[in-house]
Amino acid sequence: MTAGAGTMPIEVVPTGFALGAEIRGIDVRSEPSPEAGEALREAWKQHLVLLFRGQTGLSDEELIAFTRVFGPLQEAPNSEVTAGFGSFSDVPPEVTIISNIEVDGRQIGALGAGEADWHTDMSFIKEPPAGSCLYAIEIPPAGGNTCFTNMHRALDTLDSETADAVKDARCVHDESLTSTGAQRQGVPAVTDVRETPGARHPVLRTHPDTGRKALFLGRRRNAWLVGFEIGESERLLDRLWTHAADESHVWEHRWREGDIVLWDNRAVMHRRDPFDPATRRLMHRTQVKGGRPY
């Protein structure tokens, strides 16, 4: 597919894998044209995740309106860092920084240089984001890959008794802890997963662009599916996480510097591995509003 972006034609060349395609021929400081960005909006409804490589020495304003694109913003989290342990005042508010780089012995910013577990960003809240979009500022020499997978596809291949047993189930998601594992500032750890703090949101999610139904599971660590036993809960939850990280629904991304990847939190959850914490990552990050999941 092609379509015009200012004076240039974009490609949109897919990954081959479950999902995930590349944007070439776009310089995202230039706003596109309508029907450019109608075909990008199109592009993301059908490919779930964008890769815009090469987009290097490029500014929080221009990163947010190239966000617009697909539409308003949300602002940033409150987070461990941006409670106390780092420097979130240096960017406008729509914009996170992840990083694991340390300014005279306090983090810039969030998520340091350890696993990021299967997660859906801010799931934890009544209306998460549809959308992250993250920016390659500074890249280490190995480590930090990030992995998407394909919530539509799991859906569509999981077993019917499974399938069955969620259909109408809700599923608390967690907000005492981050991807990482970290506990939030504020939040008491979680000792029974009946009273697991965070939203509940259906398991079976409906896309409010398409239509169609993904699974949608935010995080591992205290789930918890409202009124089933625990055991059963924690029975399905397993065969739900194992089913959904399967590879065959799973696209990993090597990161570059000046490389954008927009995903669709709606459709998608994402995992980052470690990296040395003697290297340098910094990203930015921008989030397109979203709503309350049914």
Given for the second form:
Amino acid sequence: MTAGAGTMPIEVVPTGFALGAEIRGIDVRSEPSPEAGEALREAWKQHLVLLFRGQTGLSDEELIAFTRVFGPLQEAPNSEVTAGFGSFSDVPPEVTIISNIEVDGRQIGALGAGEADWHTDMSFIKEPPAGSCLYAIEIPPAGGNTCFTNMHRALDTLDSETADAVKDARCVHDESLTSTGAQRQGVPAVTDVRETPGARHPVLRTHPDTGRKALFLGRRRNAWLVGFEIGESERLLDRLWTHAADESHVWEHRWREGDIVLWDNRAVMHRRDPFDPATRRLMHRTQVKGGRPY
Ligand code: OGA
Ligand code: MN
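Could you drop in the structure for the form predicted together with N-oxalylglycine? We only have the form predicted on its own so far.
Up next: the whole complex, starting with the chain shown before.
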């Protein structure tokens, strides 16, 4: 809240789609009052993705302090750093750079200009981040929109035959490839999904803050429903992914410079459109620490 607006309630404006709300009436640079902090966390629980516009000129320290309103921060694991996340040494360890910009022939951040497939951030680790917070510093004139899908809703609307088939299943979340399909350094390529490296998580998870159940799919490439015959695993995964990505669960965000978008990795997947690599896109990202999915 701005200093003079300490008593002004924040305004929560739902997107009108299956998830997401814009928060108005807050300057993310100032520490919110306890009531405003609580209102922000409540809005996050309810809407799963929060958008804050017009926050240009934010420093990394301010972005980190703002993220802390939603919980302690989580640094990116080494395999993310070597894949380009956070490889730019000028930022604090809590911040990862998402960008296609090159300086002296070297990418300053991760994900380039290509499409990033539907995924959940860092789902291949045992305790993936509860949330991710992406701050738009430079936005290309076209492309690079980010879509979010509501995984509570995906589960609630799943056909009962598929839901029954996976209700006790665990899935392996591939660590070998990034969301743009790039091979991570030092991780061998997967030739048999039964040997995919990465954490194994329940396909149906419970949100620790709300008790609501959600589908938890993480990433499609090299996924395997542990213990299932491969053909059956592929059939069920294809069914789950087609359903989860259905546009009835999705909200698409068109970025403006100064936008902050915070999403809940426990109940949301996201994807990003490609954009013209000759244009520039620069985002800084922080992560809220999460626990082991159950
Ligand atoms: C991410 C991500 C999407 C985007 O930072 O984890 O998927 O819009 N980014 O850059
Ligand atoms: Mn991501």
